[in-house]
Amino acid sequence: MSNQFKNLNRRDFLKKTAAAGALGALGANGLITQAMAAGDTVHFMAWSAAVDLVKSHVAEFQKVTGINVNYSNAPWAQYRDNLITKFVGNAPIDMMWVSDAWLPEWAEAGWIKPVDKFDNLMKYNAEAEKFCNDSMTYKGSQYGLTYYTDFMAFLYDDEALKKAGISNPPKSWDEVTEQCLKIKNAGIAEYPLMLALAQESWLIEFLAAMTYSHGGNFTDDKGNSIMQDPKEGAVRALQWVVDAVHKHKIVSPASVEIGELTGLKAFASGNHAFALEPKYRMRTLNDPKQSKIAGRVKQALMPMGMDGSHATVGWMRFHGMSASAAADKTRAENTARLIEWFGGKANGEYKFQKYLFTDIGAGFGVKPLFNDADVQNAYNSYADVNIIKEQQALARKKDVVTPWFGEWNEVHGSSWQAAILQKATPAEAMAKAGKKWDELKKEMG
C-alpha cells in the first residue's frame, strides 16, 4: 500500500480554508438543508483500494442496520483534491478515509469534526496502538478510527550475514557499522546498507525512523523545534548517515537520488545486506516471483543510537466524519455506526481490518488481531509475527504533521541531502531546518 504524502502547501491551505469559510457564511441552515436532502443515507468516500471488499462490508452493514450507504471512491492520486472539492462545494459526504498527514489541514479548515463524544467509538482506543490514537488526535480531540497502519522496518538478508560469519543482526547503529564493514570487506556487497534518501514522499519516514531510534525528535511536546539540538534533535542521526557515506563507505553516495521503490528493487536483487523499508514490503521481498532473495529477508528491531531506543516511525489512515454529518444528530449517529463497522468491530469482531490484511496485506492498528490464528499464519509465511508485534508497539507518530508540514519538509529534506553531499555540516543542516520550522510556525500561528 502506498504511503505517498501530498505536501501540505501553506498558501494552498490558506486559500482553501478561505473558500471553506466563505461557504460557511451560508450558515447552519445550509447544513440542515443538506442533511434533510441526504435523508438516512450515509455518504462514504474512499480511495479505490480493496473496492470489492469494501462493497461487501457495506452490504453487510446495510443488511444488519437498515441504514443505506452511498459508497464512492477515487484513485489515490486524485483522492485528496477530489475530496477537498466536495468539502468546499458542500457536496454530500459523511464518512471518508483520511491520511494522518491531512488531519491538521482538514481540522483547521473545519471540514472534519472530532468523534470524541461517541462512546461506541472511543471504547476501541484501549485496544489500538498508541501511535494510531495519537495520529488521529489533533489539539486534544480524536477524529476517527483506524483504517490501516504500518511502520518503517529494519530488514536484513540472513544469507549475506551468514556468509560474513555474522550470527545475529545488529542491535545498535554502531553494530550496523561494524557488520556492514565486515560484509563490505568480505566482498559480499559494496554498500551493505540501503538507504533511499531521494526528495520524495517517503523521505520523512526514513528520516524520522533514524531520528527516533537515535533518541531524537524534531519538535517538543509544545510543537517547538528541537531538531537542531545536538542532544535531543536529529543531528546525531544525520551525522551517522554522513559518516556511513563518507567515512565508512557503507552507504552509497547516490542514496540522495534513490527513491523507495528503486531501493526496494536493489535490495530485492541482492545488492545489499540491510535496508530500511516499510514493513509491508517484506511480503514482496520474500515472494520468489518478485525477489531474488526470497526466503532470506528477516526483520530486526530498529537499531539503537547512543541514548536511543528501538523506536521507529509509524503512519496510519483512518475513517473520519465530515463537519456536515456532525452538524445533524441523525446523520452523525449513523455515520458513527458506519465508522465503528469499519474501524471497530462488526458483529463483535475486527472484521474489516482482518479482511484487509488477509486480502492485500495491509497492516492493522488493533492489537488483538495479533492473536488471531489466521493473521499469525499469514504473517509467519513471510515474516516473524512476534518481531512485527514488538516493533509496532514501539512505533511513534510523526511529530511534524502540521498545516505547514509540506513547506517545511522541502527545506528539511534538502538540508539532510546537503549534509550528505558535504555542502553543510549536520549541525548547520538541522539549524536551517529548525529555523524554517520556527518561521512557519510563527507565521501560521
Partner chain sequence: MRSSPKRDIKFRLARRFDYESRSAALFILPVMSVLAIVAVFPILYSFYTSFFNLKLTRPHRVPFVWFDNYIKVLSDELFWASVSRTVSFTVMSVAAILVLSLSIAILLNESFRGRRLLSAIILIPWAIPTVANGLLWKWIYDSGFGALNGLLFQLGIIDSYITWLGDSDKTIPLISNSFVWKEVPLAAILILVTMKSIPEDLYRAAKVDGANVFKRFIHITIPSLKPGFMLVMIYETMMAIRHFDLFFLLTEGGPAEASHVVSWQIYVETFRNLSFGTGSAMSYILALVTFALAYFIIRTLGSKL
Second form
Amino acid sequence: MSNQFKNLNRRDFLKKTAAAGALGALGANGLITQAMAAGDTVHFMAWSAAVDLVKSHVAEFQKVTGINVNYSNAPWAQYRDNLITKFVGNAPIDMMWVSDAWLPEWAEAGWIKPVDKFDNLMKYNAEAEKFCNDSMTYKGSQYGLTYYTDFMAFLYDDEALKKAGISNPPKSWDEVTEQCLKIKNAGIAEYPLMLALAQESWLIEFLAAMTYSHGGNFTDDKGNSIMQDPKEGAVRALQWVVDAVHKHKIVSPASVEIGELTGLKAFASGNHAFALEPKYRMRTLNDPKQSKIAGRVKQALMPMGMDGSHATVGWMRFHGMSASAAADKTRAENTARLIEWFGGKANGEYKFQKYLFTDIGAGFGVKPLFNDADVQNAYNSYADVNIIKEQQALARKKDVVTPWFGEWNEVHGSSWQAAILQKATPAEAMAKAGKKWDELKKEMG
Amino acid sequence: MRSSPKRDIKFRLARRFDYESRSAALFILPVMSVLAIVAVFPILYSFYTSFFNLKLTRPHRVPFVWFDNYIKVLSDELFWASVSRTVSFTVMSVAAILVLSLSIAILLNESFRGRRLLSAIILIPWAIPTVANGLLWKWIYDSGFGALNGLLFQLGIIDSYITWLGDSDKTIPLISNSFVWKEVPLAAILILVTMKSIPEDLYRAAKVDGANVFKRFIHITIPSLKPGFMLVMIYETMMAIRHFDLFFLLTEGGPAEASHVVSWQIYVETFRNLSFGTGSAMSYILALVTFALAYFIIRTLGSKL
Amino acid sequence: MKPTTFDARSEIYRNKSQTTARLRNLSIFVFSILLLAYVLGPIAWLLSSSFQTEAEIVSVPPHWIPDEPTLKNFEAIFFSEFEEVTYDTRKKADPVSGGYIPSTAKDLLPSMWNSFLVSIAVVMLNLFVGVPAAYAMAKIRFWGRDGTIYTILTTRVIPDIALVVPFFLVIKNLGLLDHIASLIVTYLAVTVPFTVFILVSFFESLPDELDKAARVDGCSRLQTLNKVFLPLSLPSLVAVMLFAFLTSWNEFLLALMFTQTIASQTLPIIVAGFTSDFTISFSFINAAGVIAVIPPVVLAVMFERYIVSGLTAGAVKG
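Please supply the coordinates for the form predicted in complex with its partner chain, as a counterpart to the form predicted alone shown previously.
Every component of the complex follows; first up is the chain already shown.
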C-alpha cells in the first residue's frame, strides 16, 4: 500500500476531526456559567405536568410580588428519584410538589417542614376538603396546600351496555361479572373490564379502590396489618380479580403489563365497556378529539363487594416547603407566598386550581370552586356533578401511608401480580404483603 | 536467594524513573487525574456507606454496622432470585450479541454493492436515545395495540393477540431482545475493526498451503478475533449485568418480580426504600462479581493484558 | 485522487468458480435482507408512527402506512416560536388539535444542541486523554502497568444507580450543577475507561517491531505514537469516537440529576419530559426519536468508512 494513500486518508481524517473540534469550541461559549440567581429567588421544583399553566402562573407571581422564581421540572416517572438526589445533595429547593404517599418518608427524613405557622396558608383550611387537609397532615402538622386531588372512579361506556341489553350499570362486583359476561358473549368486547395493573405508581390506587369497595382495609386503627384477613376485603378483592382474569376471562391477562395511560387509550378506543380510571379522565374520554367513545362515558358509584360499600380511594398532591427554605426566615416567607399563590388564592381567586381543572380536568381541593360558573359548565359538559360529589364523599385516604409505605408498596404490588399470574393464591399473596408490613412496622414504627 | 532489600528498592526506583517509565507516567497522568477527580470519590463514598445502617427516613440514627448490610443482602431470598434473573438476562444477551455482531462483521467485511449504506443503517438503533428506545419498545410489545402483535397477526402467524411483557416467562427474553437490538451495532463495529486488522498475508499464506475458505475462517479469522471478542464480551457483560434503563421503562421489575433483576433491586433499595446502606452493599457485591468476570475474560482471551 | 480500496479477498473470489461466486452473492443478499428487517423493523414503526395522529396510533392492527399522515409533530418541534407564556398564551394540556403536543416541544432542538456539544467535547477529550494512556499501557513496560489497567476497569464495575448520589455531590462541589460541563466531565469519566481498553487491545495487536523500529530511528515516545501508531489506528479511533459520542448522546440518569433548565438539559431529558402524569403522546415521542437519530447517523456516515473500508488491511508489515 502506498504511503501517499495512507497519508491522504489520515489528513482527510484529521481535517474532519478538526472540523468537529471547531464546533465543540463554538459551544464553549455555552460553558460560561450564567450568573447565579440572586439569593431571594425561590427555587420551585415540580414534575412535568401542566407546564405552561405553571409557567404563566409563575410569571404573574413575579410581576405581582417582585420575587424571583426559578421553576424547573422533571418527568413524573423520575421525579421522586430526582428530588431525593437533590435533597441528599443539598441542592437549592424551596417549594416542590409532593405526593401524599411520600409525606411521612420525606417528613421523617427531614426534607420537608410543616407550614402550620403561616397564617396566610392555614386560613384556607376552612374552605378546603377535609380529605385534603388530612392527607397533608403528618404527626399533627400540616405540610402544605393542595395542588390537585382526585379519586378512583368506576366508568362505563353507556352504549356498550345498551347494546348488550343492560339498562343500569352494576351496583356490586357480582353484577360487574354478570354484565361483563353478557357483553363478552354478545361479542361487544373481548375483555369488557379494563384494569391497569402494571407495576407503576398508579398500581396502589387501583388496588386500594378494589380493596375499599370490597369493604376491606389494609390496616386497622392502630396501623396493624389486616390485609391478610380473608374477611377484610383485600383477599376477596384479589380473588375477584383472579377469577375475572382466569375463570370468567372478562379482564385481560395482559392487565399486569398495562399502565394507567395505556389502559386509558385502550378504553378511549372502545375496546372495553368498563374501566377503573381516575375521575379526571372523564374529560379526555368524553372529548371527541381524543376518544372514540366520547359522549358515552358515564360514571357509576364504585361497585360494592360482599359486606362492602361504594367506597373508593382518593389521593392528592400538594405544594410543600423544603427544610432548607423553612430554616431561613425570608426564604420561608417568600416560599409561603408562592405556596399561597398556587394552593390558595392568587389575586383574590383560586386561579391555579381552577385553571388546572378547566385545562385538564384535575380535581380541586377547595369547595367554593364547585359554585364557580365556569367549573360547573365544564363539569356538566362531560360528567354528572352529583355522582362526582357522592363518590368524592366516599373517597378514603390510603391507610398505608407511613414512613415505610414505599418499601411495602413494592412487595404488595408484586404480590397482587403474582396472584393474577397464578404463581400464588390470593391468600398467600396477601399473607406475604401482610408479613412485610409487620416486619417494617416493627423495624421502623 | 534474595537480593538485599536496599538494593532492591534502589533498583526498582531507578527503573521506575527511567525515560520509559517517565513517559508512561506522563501518558497515563491525564486519564488518571480525570478519574481521580470525578470517579474516585463516588466509588469510595458508596463503599463507605455500605458499612452503615443508612436509612434516610431515620437521619439521626446511622450506626456503623460492619458487614451487616452484606450479610443481610446475601441472606435475602429475593436477592438470590434477582441474581438468577440477572444471570439469564446477561447470558442470553451477551450470547445473542456475540453471534449477531460476528455475523454482521463478517458480512460487512465482504465487498459488495450497498455495503456502506448497510453499515450506516445498522448503526441507527444505537443512536436512538435510551428513553425513546424504551418507549418505542413498550409500544411495540403492547399486547393491545402493539406492532409486534399486529405484524404477527397480519402475517397469519398468530390468530389472536398474545400477552408479551405481561407473561412472566417472556418478560426477560423480550427485554433482552430490546437490549441486544441497541447494543449490537457497537459490538459489530468492535469486531469489524479487529477483523480489518488481520494481516492479509496470513490469508495468502494459508491459501498457498491449500486451506479453503472455511479452514481459513476457523484457523485464521477466529483466533485473530480474540481481542475483539474479549472487548465485546467484557463491555457487553458489564452493560448487561448493570443494565437498568429498560427494566425501568418497560416493566419496573414486574410482572410479579419476573424482571426483578439485581440492578432493579439496587434501585428499589436505594431510591424507593431509601436504604442507602444495603443499596450500596448490593452494588458492591455486584461490582465484585462483575470485576471477577471481567478479570476471567481478560485472563482467558487477552493476549498480553 | 479517489482512493480505491484494495481488497485482497476480491482477488481470491475472482478465481473461484462462478457457482461459488453466485452462492456467495446470494447468501450476502439473503443475510443483508434479514439484517435489514431486524434492524429496520422497529425503525420503520418509529418513523411511521411519528407521522400518525395519536388517534391513529392506537389502530388495531396498526397502520404501517398512515391513513392521514400528519406533520404536526415535526411542525411543533421545528416551528414553535418562542413567546412569553402568560395565561392567554399557555398551552392547555389537551389542545383541540386532537393530539397532545407537549409545550416543551420547542425545547427539543436547543436540547439537541446541548447534547451535540457535550458529545463532541466528550469525544475530543476521550481521544486526548485516552490515546496516550492506551499507548503507554500497550507498548511501554512500566512498573504498575497491570495495576493501572485493572484500576481503570474498576471504575466501571459499580452500577450507576449506586453512584448517582455521590456523583451529584461531586458535581455540586465543583459548582457545575445545571451546566453542560457537568455532563462533559462525568461522561468523560464514564467513557474513558472503555476507550482506553479498546485502544489498548488494538495497539497490542500491532507488532512490537513497529515500536522498536521507530525508537531506534530516534523517535521519542510521543513521536512514535503520532507518526507510527495513530495512522495505523484509524479504524479503532473511529470506533472509539462513535462509542464516546453515542454513550454521551444516550445517557439519561446522570443528566436527569445534574441539569435543571434548558441551559443544560440534553435531548434524553427533554424527551422523557414529554411523558407527564396526565397524558402522553407516543407519536410525538417517536417523532422526537426520529430527529434524535439524525445527527449521530450523519456523523457515523462521515467517519465510518475508515472502519468499513479497512485502511489498515495489509499495512501492518512492520
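Nothing here was measured: the structure is a model prediction, and the numbers come from that model. Numbering follows the first chain given and starts at 1. Think of the rigid core as the biggest set of C-alphas that the two forms share within 1.5 Å after superposition.
**Q** Treating the chain as two rigid parts, note the angle in degrees by which the smaller turns against the larger between the two forms.
**A** About the hinge, the smaller body moves through 21 degrees.
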